[in-house]
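Just the one chain here, the form predicted on its own, laid out as structure tokens.
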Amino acid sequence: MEKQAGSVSALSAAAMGEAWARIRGRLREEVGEVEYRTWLRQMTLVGIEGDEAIVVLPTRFLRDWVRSHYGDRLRALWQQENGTVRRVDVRVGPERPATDTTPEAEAPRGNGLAEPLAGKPAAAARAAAADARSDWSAPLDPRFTFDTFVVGKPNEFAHACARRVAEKPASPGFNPLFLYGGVGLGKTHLMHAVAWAIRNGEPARNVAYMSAEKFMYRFIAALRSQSTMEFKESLRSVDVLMVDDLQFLIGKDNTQEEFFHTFNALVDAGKQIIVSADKSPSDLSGLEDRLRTRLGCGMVADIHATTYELRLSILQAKATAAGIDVPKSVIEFLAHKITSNVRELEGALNRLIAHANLFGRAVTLDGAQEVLHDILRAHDRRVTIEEIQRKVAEHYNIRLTDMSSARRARAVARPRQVAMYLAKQLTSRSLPEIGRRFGNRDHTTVMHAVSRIAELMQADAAFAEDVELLRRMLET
């Protein structure tokens, strides 16, 4: 400890505490409340040795995470506060602070500095860990309410189910509520809307919203810090639990098991659970059978890809809310060209509105094509497997679900093979990925479909013309 005693920075404990408080405040602003509580709140500053600030965390897992994700930013913030600090060493602690041991030099309480405790640091760390896990809910987006959700045919059933749950949580037949659909179609919006409605209508209810990824990270952190009982008690005390993007738990068996037990405990206690994913429970291969069965025992509601009419309504509503006059021709142009998801559609409109506000120009069709040239160009050359499936199903007059079903009838199997062929020709997806999109079929099935369609096109000119027509329709 001789080196430590002789190389401590001349900064007083009070000045060091103030600098550390400012650094923690900056981090909280930059990463957000949830990230801060999850990963950074348990940091304590031991002291400064020469040109190195020493920060401790209670577990190796947290230390490694903070080192890799926030280490550079911690160093930069320290250099802004004190130019003599050139490095930040993140360790597993607690340790005695590397400051003078005189009473006036002791670190003030409440600023994140490690206090010179002897024999009690582990209990303090556990208390801090439990406090950091007390707030389970991620921030809710104030824009995502039922009032701002545009209802159309593709999402009307999911919207009605969400409304019912918001009005009467844990109603028979609606617990759990499982929402599924593609990216950017409104699942998260509906979950936030339910949370806002419940909080406004019944403020006493404890509503927790989080991503499945966050659930997993917090579970692992609890395992590492040996605080799984606090984890279970905190999470199971909520009245409404919402978990977004459940597909993230595929392949993560231990986390799935914990979620399964949490699920059962909350449902048995009459608490509401709302889950979202990109596929229905039955199609989420990789989840345990018992979990898939439980997820499907309540209300399952899908959100389809947007229609042209719904995209028009969404754009008109957003333009009205922004108070910007957007010509009908521009709205129709965007609704026609950007079909992948609502998120990208809104992003394009927001860019147009920002451009108009910054330069004081009216929104025009020519201007839209110029401002959005990168989005439009990318969209022109990108064809999704979902689009291919939908277009082929319409062309051959079969159901879209037949693309991923197990039916082998020729009237279904041939269009499915055509769709696989076009997916291979028009997208950059791998054969295994294409197979997964067609009912989790093996990549060899896709290979066979591609070669079979190629053979038929060579042998049958009318069939070849039919496939080429579909290709042109998808590329334009």
Second form
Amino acid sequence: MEKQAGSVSALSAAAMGEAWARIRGRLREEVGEVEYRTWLRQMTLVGIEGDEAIVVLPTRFLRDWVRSHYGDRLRALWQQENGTVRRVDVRVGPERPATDTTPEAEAPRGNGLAEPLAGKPAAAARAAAADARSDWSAPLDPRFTFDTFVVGKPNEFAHACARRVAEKPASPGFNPLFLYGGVGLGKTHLMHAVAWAIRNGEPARNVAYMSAEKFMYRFIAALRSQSTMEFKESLRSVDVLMVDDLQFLIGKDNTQEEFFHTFNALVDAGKQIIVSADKSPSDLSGLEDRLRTRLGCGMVADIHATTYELRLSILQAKATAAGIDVPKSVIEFLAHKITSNVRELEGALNRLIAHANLFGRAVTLDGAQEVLHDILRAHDRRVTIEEIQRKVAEHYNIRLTDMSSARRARAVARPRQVAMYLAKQLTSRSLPEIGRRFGNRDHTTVMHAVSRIAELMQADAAFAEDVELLRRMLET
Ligand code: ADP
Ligand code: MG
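Write the structure block of the form predicted in complex with adenosine-5'-diphosphate (ADP) for the protein whose form predicted on its own appears above.
Expanding to the full complex; the earlier chain stays at the top.
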């Protein structure tokens, strides 16, 4: 492999990908497999800007760790590869590169959860085929397949539509397929899954996946270099066109216009189009009307916010895939606490797994609360201990002061334990903190209360229902 001479910008995407693969290989040898998997495996090279290589990691936690522990080493290794790289910027960013700088054949960027697509040896061949076919598609994430997509009520329709399109692209009624939903709910995952399924089934098919931004940049670049004809030609050779996050084209009238024409040409030629956005076609204000109409005339499928059940299944599936034993209580706790989206849920679980791997400790509820402290604070439903005490006292018809009194009669002691239990479940306060708020009790008293209530809930369905009711009242 020849070293690239000259400026960094002369470094082709392929050469850059190779350099990056060598750097990762070196790091892996230097730090060992466990450490590499825990901290470094999720690094993605976004590109090189000026004299700076930009590397992203999916969470702040990982970024800080990699910066402080491996930052210097990364820079040194880059300099060995290419003297013009003087700095390495480690950022938090999307897990996928914003540009095509990482060739598909590169070692998969796993997160240590799901094993990348089966048949890895085929990856290089696939990448070569992809190169020959088209330079349009951004790399596909090897983890985003149908196998790893967990289906539940909120996404079953979108999933079924995606499956259908993967099996029979461009069938009537499913073209275009318009997927929409909030951030982190699996739109990109589903699109990649369709792309993988089609590529694996029919390698000759030209499947191009790209972000709407990328589409726009390519179009603008073509305008500048007066090569819009080539742009059009090459796009129209695509069999399946996927454009992700179409909302980014809002307000970009020229690009919308071009997309509209490309769209029509492809559909007329019997090609499949899949588009995603954060809103339904009718709610995407700022989109040209005729484009909106065209987008809505195939199949429109929304992905709803996750439910508790879906969050449970996703966590369970990811823990199993990672081969880590995560207790049910921790899974329930996370599913309960982190309701925003799947990406955050995954991030929290990844962090737990990283810690478990690193310190060789089992995952426990207490440990999880500690490790995820900052995330949990942010997601705290802001139920306060006072509110819990008030609600519980009201419910059991005892005085609020008895929450902190020394009285030990069952009639007040049990509700007090319920309140402690709920404080532990619904807030991110530590055991000693909770103890203090209940009349300066010891943290072991709180611990005892929590396990006692959990036991009683197991044994007595009516009691469990009661506690669950309280919990729901406090949460809404
Ligand atoms: P979006 O494109 O809608 O913002 P992504 O497709 O990027 O969301 O999903 C965010 C993360 O959550 C990804 O890592 C993805 O694999 C994961 N994810 C989302 N939905 C599911 C699901 N149903 N099963 C498994 N993983 C999921
Ligand atoms: Mg996405």
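C-alpha atoms forming the largest set that superposes within 1.5 Å between two forms make up the rigid core. Positions refer to the first chain, counted from 1. Please read all numbers here as calculations on a predicted model, not as lab measurements.
Chemist: Quick one: once the rigid core is lined up, does G367 have its C-alpha move by 2 Å or more between these two forms?
Modeler: Shift at G367: below 2 Å after core fit.
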